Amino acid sequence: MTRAVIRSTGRYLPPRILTNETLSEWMDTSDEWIQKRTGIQQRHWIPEEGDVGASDLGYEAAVVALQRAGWRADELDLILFATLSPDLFFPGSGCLLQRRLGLRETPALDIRQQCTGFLYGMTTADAYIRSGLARRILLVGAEVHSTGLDISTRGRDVAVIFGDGAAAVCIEGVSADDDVGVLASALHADGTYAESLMVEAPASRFNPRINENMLRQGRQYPVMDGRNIFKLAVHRLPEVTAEVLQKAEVGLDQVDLFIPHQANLRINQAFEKTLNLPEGKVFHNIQRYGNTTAASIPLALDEAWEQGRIGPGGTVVFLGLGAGVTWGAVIHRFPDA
């Protein structure tokens, strides 16, 4: 049977670091206020002058992942690019990354599923590989949030949460009788909560897509019903984890590490408590990076592997909930060698 196996990982964070103290100089907030509500201590943002897009960060992460896999870019059968902050309204950032990699024909597909972009990307890669349509796939999650935030007291509830960054994984189709690679996945969406976390403009339903009045009202900035999103995540994440474990016929105690989307430390701690997981079973790094949306899960995976928290033969569950709302989980087992 052909299995979709993660061969390598890579990450890239822009060097500019913003602490909570820095944000408190720009808005009515404090380190204590931010940490109490989110767990975040700092985040990475692109340079103040800008001119850096999601594909630029994604390229740096992709180069690392490709080198670790021992792959040339021209050996790729497909590029999947997950982001909510594309370089341009169109074309997709996947095509821009393809160009940076020096490719001319390799298909590139953007995935606009926000915080669950990596989960949808892994499931898409698994489907391509199992169907025989691709053998080597590059999946990238990359975000530039900092240029789209309301960095003022009006926007503080959202602005303090998000960071910039990128991570990439190389996924290969391998023939194996053992249960390795993607063992199971579960994806869901409920559009009735679409307005709970969104950016309203620019949008095609407006003519023009954005105007001066919208800009004055701040409708170009993300808005979030934090309480509702928190409740949904605390309910849905344990539920979808149980679903994917049942699909894979894997017991809770057989999972070496759970890597949730890094949206809020309190959400991840609630997940840990609900499943009664021992300390160290859930990976957290939101303290240093904030919410990097589509990049957060692969970024955490790259760090977990580097720290020895997961390794050959290890079983990991990826999970998350985000705008849409969408939520899901993927269980993956690394080969022994």
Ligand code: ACO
Contents of the next structure:
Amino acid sequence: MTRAVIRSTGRYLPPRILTNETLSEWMDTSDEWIQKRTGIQQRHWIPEEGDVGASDLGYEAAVVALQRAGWRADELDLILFATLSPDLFFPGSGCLLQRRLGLRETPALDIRQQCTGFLYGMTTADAYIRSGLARRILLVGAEVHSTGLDISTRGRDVAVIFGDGAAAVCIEGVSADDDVGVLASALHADGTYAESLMVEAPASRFNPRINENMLRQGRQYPVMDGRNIFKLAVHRLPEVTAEVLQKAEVGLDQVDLFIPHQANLRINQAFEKTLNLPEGKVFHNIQRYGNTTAASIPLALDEAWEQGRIGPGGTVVFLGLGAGVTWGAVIHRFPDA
Ligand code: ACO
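Can you give me the structure for the form predicted together with the named molecule, which would complement the form predicted on its own we have just seen?
Zooming out: every chain and molecule, the one shown earlier first.
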């Protein structure tokens, strides 16, 4: 049977670091509020002058992942690019990344599932590999949030949580009798909550897509019903984890590490408590990066691997919930060394 196995990971964070103290100079917030409600201490943002898109951050992460896999870019069968902050309205960031990698024909597909982009991307990669459509896939999650945030007190509930960054994984189809690679996935969406977390404009349903009045009203900035999203997350994440474990016929105690989307430390601590998991089973790094949306799970995987929290033969569950709302989980076992 052909299995979709993660061969390597890579990450890239822009060097500019924003502390909670810096944000407190721009808006009515405090280090204490941000840490208590979210766990976040700092985040990375692109340079203030801009001119760096999601595909540029994604490129840096992709180069590291490709080099660690020992793959040349022209050996890729498919590029999957997950982002909610594409460089342009169109074409997709995947095409821009493909161009930067020096490729001329390799297909590129953008995934617009926000915080669950990596989960939808892994599942898509698995389907391509199992069906024989592709053997070597690059999956990138990358975000530039900082250029789209309201950094006044009006936008403080959202502005303090988001960070810029990128991470990439190389996924390979391998013939294996053992249970390795993607063992199962569970994906869901509920559009009833579309307005609970969104950026309203520019949008094709407005003519023109944005105007000065809308800009003055701040309708180009993300809005979030944080309490509602929080409640949905603490309910759905344990539920979808149970679903994916059941599908894979893997017990909770057979999982070496849970890597949740890093949206809020309190959400992930609630997940840990609900499942009654022992200390160290859930990976957190939101403290240093904030919420990097599509990049957050692969970024956490890259660090977890580097720190030896997961390694050859290890079983990991990726999970998350975000705008849409969408939520899901993917269980993956690394082959033995
Ligand atoms: N600094 C200081 N005070 C603030 C800030 C801030 N940055 N932001 C909001 N407040 C105030 C509010 O105005 C409110 O004041 P009030 O009581 O006088 O009305 C008070 O703090 C409490 O606000 P809540 O919104 O109830 O705070 P909460 O504890 O819910 O924390 C947060 C807010 C951190 C946003 C939380 O709700 C959360 O993390 N929600 C889930 C986020 C999430 O998972 N998003 C999905 C992923 S993102 C994606 O998909 C793109």
